[in-house]
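Let's start with one chain on its own, the form predicted alone, as structure tokens.
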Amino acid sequence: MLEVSALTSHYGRIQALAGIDLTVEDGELVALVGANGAGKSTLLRAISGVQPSSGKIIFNGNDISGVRSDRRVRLGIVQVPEGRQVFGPLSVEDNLRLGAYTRTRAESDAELERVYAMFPALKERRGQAAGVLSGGQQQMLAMGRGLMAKPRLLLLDEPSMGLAPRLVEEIFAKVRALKAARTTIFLVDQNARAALSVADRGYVLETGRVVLAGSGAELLADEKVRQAYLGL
């Protein structure tokens, strides 16, 4: 579904990203963990349409590398954001219709019928505003602006940054649901832990370089990812 080959992307004059190649099949969860300031967020953001210093973006088969963020998401790319990043003063149906603005009307209303079903804790604060939700219903509200778009590829950016261990237990438990449904996600998260043990494949990302790649089973049990990533 994904290929990135040789992207390298640049802030001024530092290098964020060193010709990355990768790939996200059909229906795979594949993860991507790595450091702060490693370039995690620089490559999702790239493949969500800000142009990167050169390389290919291949999505369905289609070069996509100069097509506009708006049009990415009409093929199907979707980013839920680091940070949650919703609208505080709009109420919680209003954030998730704002997700489904390339649908129709009857498209959003059964789309927001399927993430209320995934998220009941949403449907019951509809009418709330966005701000005064807790961070854990902010990620959850997040996510499902992002599902109502009915995204090909879904780009999840620390979904549990900030969150406690029991909110992250709840996020990663929806993270397995939606690839229990054949939603192709490309994850990145700093919990290498939580991210490997949900991911079909995995690369680690260092310094703008991919310098591990494997199953997820392959890299938890990789020495030098246990001693840098999980503390072991």
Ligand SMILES: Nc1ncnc2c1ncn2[C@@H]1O[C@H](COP(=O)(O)OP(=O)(O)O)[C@@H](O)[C@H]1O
Second form
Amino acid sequence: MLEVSALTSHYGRIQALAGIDLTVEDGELVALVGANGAGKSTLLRAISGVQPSSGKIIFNGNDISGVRSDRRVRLGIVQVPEGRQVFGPLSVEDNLRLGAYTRTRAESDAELERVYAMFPALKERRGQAAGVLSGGQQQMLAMGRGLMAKPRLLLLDEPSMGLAPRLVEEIFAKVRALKAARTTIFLVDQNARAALSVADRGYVLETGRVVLAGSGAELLADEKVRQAYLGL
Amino acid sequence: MSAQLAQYLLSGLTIGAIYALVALGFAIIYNASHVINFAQGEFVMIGGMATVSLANAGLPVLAAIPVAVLAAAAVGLALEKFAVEPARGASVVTLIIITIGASILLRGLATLVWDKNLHALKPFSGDRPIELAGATILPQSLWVLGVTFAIVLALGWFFGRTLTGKAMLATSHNPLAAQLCGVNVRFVLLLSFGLSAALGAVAGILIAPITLTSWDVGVMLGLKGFAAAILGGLGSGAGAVVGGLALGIAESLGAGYLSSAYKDAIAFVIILAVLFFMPSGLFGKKSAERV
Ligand SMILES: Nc1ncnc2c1ncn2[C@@H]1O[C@H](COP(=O)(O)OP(=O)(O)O)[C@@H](O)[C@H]1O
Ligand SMILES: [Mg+2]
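Please show me the structure of the same protein in the form predicted in complex with the named molecule, now that we have looked at it in the form predicted alone.
After this comes the whole thing, all chains and molecules, with the earlier chain placed first.
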């Protein structure tokens, strides 16, 4: 479904991605782990087209490297960004409707019901400003907003960051539910153990390079991964 | 209420409504790009001057007005496309300087396309004053107030009820997240310039029968609109309207009870006072709100 090759990206003269090659297959959940500053968010932003990059990004057989970010959303590449980034002054429901900005009104209506069914707390607060929600609720809203776009490939950037353990568990339960519903997911999370546990496959990123790749179980058992990312 | 006070309030509200329209133009562009568009006053001038010249060329005023508004909107779109868009990524200060340059260019072009004379536009429905609460009001003032009211309602509907309007608000709050929702933020920027230019032009057309119009009428009206926007809180739509009306009334009362020599000074005093004592204005976001 997604094929990234020789992808590089810079901030001024600082290279953040130094030639990334990876793939995500239809229906897979692929995890990307790596230390702070490794380039995980940069990679996701490059895939979404909101970060300049060079190299090749193939999506469903088409080279989308030069395609504008809004067109990529229409194609089904949808990102839930790091740090939630909800539209604080707008209502919960407006945030969700904006998630379906590229979809028809009928699709938006249908998705809204599904998102409310998945996150009942959002339905209760549909009229409230997104900015007054708790951190956990804002993360649910950010995910719901992403789902409103009917993603074919969902990019999740640190969905559990800064949340209490109970909420982390809740987020990962949602991720598992999405996977069970055959949503293709590319997941970045600082909680490497949880991310690799739910993942089919994983990649390890260090200073802009993929240094390890394998199945989730393989990476969880890998000595280097255990030392560097699982704290064992 | 004395008839004199009523008179001052009515004329203050009229000019205040014009300031409000100009201030709304500032607010819309500011929200989309954080740029203070100092060419906003030039849209006001283009609206008035284009209508006058089209009317002089024999076009009925009712036909000249939409053409003039569209012309101003086209200038606004061109300004965004050819001056602001190519400088994307430059600092906000650079962009503001570009708009100042554009305003000088547009004034220069106006003296070439038209001339340096004062022009009068015929009032839309005559000039026989109407009695109101002991004071009198010109029919043109009713046009100003009525059209401004309708525009404020329409903008409220656009930003509060339509997905495109909400996408513009979302872009102003968080451009990255808006992009990830599939909003084309370049289109939002373009739209904001077109919309602001159209609003400015409407203001220039409405006021032309009352105050005359000329190539440089945008300088003062632009500054007054800017003062109104600052007073209301840059970026706030409600603030722009309240700020405009408040400035208009303050000016009118100042001119009436103090001296008309102070009229223009009031706007500048307000700009300075707000910047010193209340930087976020009446309706502006508190800085704590911006996480
Ligand atoms: N806006 C930016 N400007 C300059 N450097 C940046 C910016 N964003 C990220 N970087 C740098 O790029 C590298 C990768 O960052 P990022 O992709 O955010 O890493 P991660 O998501 O893995 O923590 C880091 O060295 C970071 O300092
Ligand atoms: Mg990151």
